[in-house]
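Take a look at this one chain, the form predicted alone, written out in structure tokens.
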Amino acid sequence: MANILVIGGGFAGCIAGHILSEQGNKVTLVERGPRLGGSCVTDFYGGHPYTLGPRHFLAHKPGIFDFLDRFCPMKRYEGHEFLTYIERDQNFYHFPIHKDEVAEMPDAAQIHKELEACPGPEGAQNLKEYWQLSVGDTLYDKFVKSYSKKMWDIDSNSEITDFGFTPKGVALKSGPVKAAWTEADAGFPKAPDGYNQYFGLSTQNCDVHLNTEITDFDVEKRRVEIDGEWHTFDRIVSTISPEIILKNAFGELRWSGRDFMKVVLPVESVFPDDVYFLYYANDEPFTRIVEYKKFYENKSPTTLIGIEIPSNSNKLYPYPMKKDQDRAQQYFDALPEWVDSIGRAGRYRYLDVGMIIDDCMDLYGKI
């Protein structure tokens, strides 16, 4: 039996604590906040459940959905769609960009000409080149250019060099299905308070310390300082940003955050039936609007929407630029082998719930 410290009680910390404690290890979980779950906690406003941004479940590997469903009963989603508002066209279009909708655009002739000339994204050196080589200048300008620049507060999308993905898997979608995700298990908890009950269940065999700040780190000696006392462990599992536990040895990592506005509207619902997200790719300050009834399916004569505005007020999205990823790798290379850095903050990667579970299961095995 190993004596293991888990730093952080967000989704990654709870999953790690669950798996490791079920294997018979002594697990101490330290969370500086007053509750477990991090940004995946469901709160209520005006009687409506919500999280700080949609915390839906996505997984591309078989078995990940079933794992969570055993402990947190889940419902599957099929066919949910995302729309992007293009102000210059005064119209909403599906995202990923759908080939069939090009004909509806006022500049369709120019777009078709560019699509025919597109060589494909092979050889692209940055996000701007990826999209231009995939769909041409016009669609890139409409859907991607302003959105990505305001999301990351950058002057040019050529700065984004970690681009081996697109937000929904493809640059240009075709065929009869306009759903955003067609090759992944997608879902959300059935419970009216989302994942909340799982956070307690997953850590019931852990020694949990809330409102507890780790004031110093000495990972070379496998120990941390809490309230003036040093505590030593066989293994450390960190779900916080790696520069924290290595005391900014290589400089701070950059993060993009979100300010979150909650708005209750006097109607039962506002989005079309199959639409879950609305993206805004123009010069408005917000990037996305979510209607939370789409996930929780709560019954009410009113509805809650969440409006997301990029900011520096918190740390939610790691920067996908080479200089930032290279700096993060310096930290990973410097961590002793008895320290695991996991989760979105720990990996400094844009991981969602399903990816975090997959990450932990790869490291620690299945229950």
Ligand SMILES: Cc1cc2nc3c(=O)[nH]c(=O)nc-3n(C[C@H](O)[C@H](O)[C@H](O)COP(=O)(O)OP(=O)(O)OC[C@H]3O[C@@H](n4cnc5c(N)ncnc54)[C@H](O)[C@@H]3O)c2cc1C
The other form holds:
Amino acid sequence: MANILVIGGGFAGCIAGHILSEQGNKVTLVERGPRLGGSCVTDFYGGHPYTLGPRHFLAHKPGIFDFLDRFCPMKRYEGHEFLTYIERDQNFYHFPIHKDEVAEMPDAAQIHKELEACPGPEGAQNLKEYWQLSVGDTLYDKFVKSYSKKMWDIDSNSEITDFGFTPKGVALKSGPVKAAWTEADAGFPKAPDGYNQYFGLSTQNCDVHLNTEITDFDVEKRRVEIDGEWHTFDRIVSTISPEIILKNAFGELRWSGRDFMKVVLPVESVFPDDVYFLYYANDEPFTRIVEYKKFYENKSPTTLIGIEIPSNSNKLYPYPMKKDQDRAQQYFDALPEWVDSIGRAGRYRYLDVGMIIDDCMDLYGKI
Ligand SMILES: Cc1cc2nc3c(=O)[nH]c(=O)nc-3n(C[C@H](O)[C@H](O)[C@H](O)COP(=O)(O)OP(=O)(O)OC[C@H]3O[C@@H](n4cnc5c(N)ncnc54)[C@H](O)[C@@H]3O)c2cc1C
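Complement to the form predicted alone: the form predicted in complex with the named molecule:
What follows is the entire complex, opening with the chain shown before.
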């Protein structure tokens, strides 16, 4: 039995705490905030449940969906569509861009010409090239150019050089237009408060300290300061940015954040049936809006819309540029063997919840 400290009680900390405590380890979990769940907590506004942004669940590998479903009963999504608004065409289209919808676009002839000449993304050095080589200039300009620039607050998408996550991984989709946008198993908790109950259940065998912050790290001596006292552990599982643990030794990592607006509307619902997200790819200040009833299926004569606006007021999205990823790697290389740096901030990667579960299972095994 090892004596393990988990720093941060978001999804990553709760999953790690769950697996490690079930395996018989002594797990102490320290969370700075007043409750568990981090950025996936469900709150209520106007009587409507919501999270900051959508937070629907995607399982990219077998076994991940079923794992969560065992502890947090889930509904599965079959129809699951995303639309993008293109102001130039004054129209909504599916995202990823669908081959069949190109025919409906006013500039279809030009786009088809460009598609025929596209060599494919092999050899692309950055996000701009990836899209131009995949779908040509016109589709890139319409769907990606402004969206990505406002998402990352950059002047050119050539700056994005670590683009393995390429938006949804697909440039141009074929098959049924209304099919789910991803091959992943998609779903959402059945409970009216989303994932909230799972956070308590997963940590029931951990020693949980809320409103508690790690104030100092002594990497040499394998100890951390909690509430003014030093404690030693066999292993530390950290879900916070590695720059904090190593006291900015290699300089600050860059992050993009989100401001979030909630709007209640005096109608029962506004989005079309199977549409869960709307993306806005033009120069409006927001990137995405969601209608929460789609996820929670709560009944009400009103509906709640959430609007995400890129900002630097918080640290939510690690930067997908090589120089930022290289700097993060310097931190990972400098972390001692007995510190695992996991989760979105800990890995400094654009991870979703399904990927975080997968990562924890790889590190700690299954329960
Ligand atoms: C706007 C937005 C929308 C998203 N939508 C989806 C989606 O639809 N589907 C999906 O699968 N993923 C989505 N994601 C990603 C997913 O939600 C995150 O990857 C996941 O929630 C991250 O979990 P985490 O535990 O790594 O981090 P967090 O949830 O950020 O948890 C970290 C925890 O650490 C605590 N902490 C920080 N510093 C300290 C300290 N010094 N001491 C103690 N505790 C500390 C924080 O209070 C926090 O509770 C979205 C992300 C964003 C930003």
